[in-house]
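Okay, so here's just one chain, in structure tokens, the form predicted alone.
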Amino acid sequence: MAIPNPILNEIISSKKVEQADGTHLKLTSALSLEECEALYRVLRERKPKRVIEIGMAYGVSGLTILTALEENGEGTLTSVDPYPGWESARKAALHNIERAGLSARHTHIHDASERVLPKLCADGERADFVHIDGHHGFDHAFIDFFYADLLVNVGGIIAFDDSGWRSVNKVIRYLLRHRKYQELDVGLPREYRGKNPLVTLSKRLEGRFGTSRHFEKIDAWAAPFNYHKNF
């Protein structure tokens, strides 16, 4: 499904992203196409309401989210980002959504996500939807899914982006083991190839493929105080 937006679509393809005053930047953190596509066909179905992302980076996954909910009709997002010592990709980011079209259906945090998703929490907000792709160090990661498991729906999705780290692999693994989440097909490869045949067969071994993957929430299960003998 291709997705109709031409400044993302320039984007993808330039591999740089217009700044306001008309330079460009060096696109070196984003989704690939298919990512964007997969991304952009799940909302399409889902047509969620709220949509959460952590980590905005240059605006390639806040502007196939915002186009999808653009052509839903209906829907906001709220991207987290604390952007430390990279301002030039924030302003680019949002420049570019402006330029879109899109700025009336979007928010951007300026802040960590391990501040901002627990007061998202305790102010009784809820998500159809979290993409997560920030910090992808083991805490942050896992921090990140914790609270949106929290503020996502029955019904609703958390997706990975980078899932063949292993730090985010782990957060995915405890996510299968001990919550309620089924695995949704969003048409991607498995892809485990490494940077040599030894990390290559590793990363078979630890069930770690690099692309996008999308979790659907089945069920609002709550750990229970003693959880901790499961384990």
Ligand SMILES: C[S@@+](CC[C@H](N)C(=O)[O-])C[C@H]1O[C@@H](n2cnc3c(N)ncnc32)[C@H](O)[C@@H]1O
Contents of the next structure:
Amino acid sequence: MAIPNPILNEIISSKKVEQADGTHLKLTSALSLEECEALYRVLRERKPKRVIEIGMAYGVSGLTILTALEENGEGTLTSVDPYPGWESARKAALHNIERAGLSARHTHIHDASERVLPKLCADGERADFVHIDGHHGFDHAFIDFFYADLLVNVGGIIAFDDSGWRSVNKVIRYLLRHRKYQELDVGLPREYRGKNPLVTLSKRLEGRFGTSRHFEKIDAWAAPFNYHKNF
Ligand SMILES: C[S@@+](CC[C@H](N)C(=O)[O-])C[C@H]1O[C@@H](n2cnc3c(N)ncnc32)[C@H](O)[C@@H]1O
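Given the form predicted alone above, I would also like to look at the protein as it appears in the form predicted together with the named molecule.
Entire complex below, previous chain first.
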């Protein structure tokens, strides 16, 4: 499904991002076109009202989400990103969201997810869709998942980008074992190819594949206090 946003499509095809002064930055970090299209399809089908994304970078995932919400005629997006050392990316992302006429549905929180997500939980926030694509270290990815799970409603979705990374894959394995989620087929291929044959083999053995993977929360169950003491 093509995404009806000429600014987004131009960014993806040129791999350049316009800045407010008309000059361009090189696009060095973003979802692929296929991942954007998969994300767009899911959001058009599910029509979430509250979306949170962790990791905004140059705004490619944000523009994809906001375009879907605009086409749906409802919904808002909160993007969390501390932008350590790359203020230019933050300004360019916000410039293009503004240029695309999508700012009214958008809030950017300029801070790290490990500080923002607990606060959103404490404020009683809820979400229908959380896109995790921030700091990809295991500790950060796990904390993002832990709070995303507290925030997301039953029937809502948590999506992980870079799901073939060992750190992210460990979090996904935890989610599938210790929470009640089911994976959605969003039409993306199972890609195991690594940078050399050994990495490809280890990815196959560990079941680490993919680019983006999406999981629907089917029940709010989580282990109660003391649950693990007899294992
Ligand atoms: C892979 S990029 C995100 C790409 C973006 N989702 C897109 O497709 O356009 C990762 C982003 O995570 C952000 N990041 C790094 N540490 C973070 C943290 N602790 N919390 C939230 N975001 C973080 C980086 O600043 C960077 O913009």
